[in-house]
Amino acid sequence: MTTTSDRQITTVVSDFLDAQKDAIVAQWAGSSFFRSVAQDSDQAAGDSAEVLRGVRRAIAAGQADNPGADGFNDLRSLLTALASQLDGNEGVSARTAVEVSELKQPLLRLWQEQADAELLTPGAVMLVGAVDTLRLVLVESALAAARDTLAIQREQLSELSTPVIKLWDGVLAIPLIGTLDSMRSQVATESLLQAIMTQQAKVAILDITGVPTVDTMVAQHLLKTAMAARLMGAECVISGIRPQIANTMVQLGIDLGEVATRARLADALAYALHRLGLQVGSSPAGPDVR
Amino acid sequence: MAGVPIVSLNGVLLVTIQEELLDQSVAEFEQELTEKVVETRARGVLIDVSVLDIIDSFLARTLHDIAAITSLMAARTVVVGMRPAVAITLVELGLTLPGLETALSVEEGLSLLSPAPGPARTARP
């Protein structure tokens, strides 16, 4: 097949899409894909008209098979929105892909009624290719949206997972839970030092009871946090180092010599209060709540 | 004159570094301060760095040296108010400045330097 006839098919197919626009939109709006995401039939018709416009533009440009074509790029934001409406149910799944495939049938039926015998097959191939590309773009958009959501959630998680708690006047604690990576330990360091400055805390307790493992980098980070706190004029106590972690640290040759460490958070708090010149003890007359 | 005001207050030299200093000024400041310690027979030196966004390795090193020099003259040096970002940067550079006394605020630094109460206090001439 020569390039001339390729161009000819392109023209014929896009003319066909123009001529049959209303019929196609009517069929598509009733298809299960648009019905499942749209709230009413008007919206389904609007969405399918816009999708058809994008597909037609890609076909007219001769790029029915290229997901990066302008026509498909125009559709990305719409498809992302459609995909996010699917989120409430099960998101973009194999079923969605099948539903998009169903868009081919009405197109091909109308094409069959219209086309010359000579152009029938190449035109059908082009239309099927365009819908397949559309499906690819939908999945790509959904994946991109999911990636963005993940990134946002990861950020929120790192903020949520490093709360700085004021245990006493001048005593802060940051209980770390879960696996520490370099980003999380950095966030922890920054929020702890910031809180030391704003609350003028003399002692900060880094509690790692909830941390299952510590690698060299995280251990170094804890050490650096303690050093930075000391430079600011506060003291850092590390509590809750598990036996396995202590073992690892010794084998890695990490020396916490200059940093106070305590076995439990309670011990660290007692140490902190002692550093502030305070003392906690049970009174002989029993519990006395002031 | 390095442009760093040094205030003598009740036996303590109070220094607030108000802007980033050039290396030359830092050296002059060091000299002026140590001379002043002898002159005023100060008990302690309080260096407030809370205004500084940047403390370079030279200034950090000098702060450490001042602490060592003044301790030879029986005066303690306390650096106060270092910002979190500055502290992290110094630690990342490996300048943990062991032996340098630090405090969160001028107030706390002064209470660190206040003479210990009790009968052991020696009379100042």
Second form
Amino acid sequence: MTTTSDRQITTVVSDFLDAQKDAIVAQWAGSSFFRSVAQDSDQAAGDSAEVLRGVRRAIAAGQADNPGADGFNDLRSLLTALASQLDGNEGVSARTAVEVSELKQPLLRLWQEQADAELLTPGAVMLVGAVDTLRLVLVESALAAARDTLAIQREQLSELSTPVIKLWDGVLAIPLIGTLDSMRSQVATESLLQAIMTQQAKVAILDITGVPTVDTMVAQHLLKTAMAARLMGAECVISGIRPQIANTMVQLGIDLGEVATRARLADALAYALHRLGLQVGSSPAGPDVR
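Having seen the form predicted in complex with its partner chain, can you show the form predicted on its own?
Excluded here are partners and other molecules; the one chain stands alone.
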């Protein structure tokens, strides 16, 4: 097949989609794919017309098999929304992909009724290829949306798992629980620094009682957090260093330098109050802070 014949097929198929637009939209709007998500027939017709415009644009550009064609890129937002509604925001399913494939039948039926015998087969191949590319774009768009959703949820979980608590005026604490990865460490640092600024805290306690292990990465994170807090005028205290963790840090040669450490959160709070010039004492009515 020559280049000229390719262009001829492209032009003829594009003209066919223009001429049969109303018939195609009417049949697509009644298909399982569009009918399942549309609130009414007008929405189904509008969605199917937009999809047809994208497919026609890709074919006219000679890129029926290219998922990155402008015509298909125009449809990614719409296809992602349609797939999400079909699967309850859980991504695209095999059923959805099959329903997209069903869009071929109306196209091929109308094409067979209109096309010349010479262009019947190559035109059909082009239309089938365009719908297959449309299905691929649908899957890619839905998977990308699912990845974005998971990333957002993971960030939200990290924020929830690193709460900053006000223990006293000028004293904050952030209890760290579980394994610290790079994302959680970054979120914890940002949350603490933001709280130091908004509450004008003077002492920040990093409590690692709930951290099962401390390796070089975690130790470096704690040191960086302490240094950043110091630049903001607050002192960091690391509490919750259990015997096993202390032994591990010694074996790893980790030196926390000038950062104050305490075995328990209560000890760190007492240290923080002392730094603020407050004293904890006992009275007949119970503990008193002066």
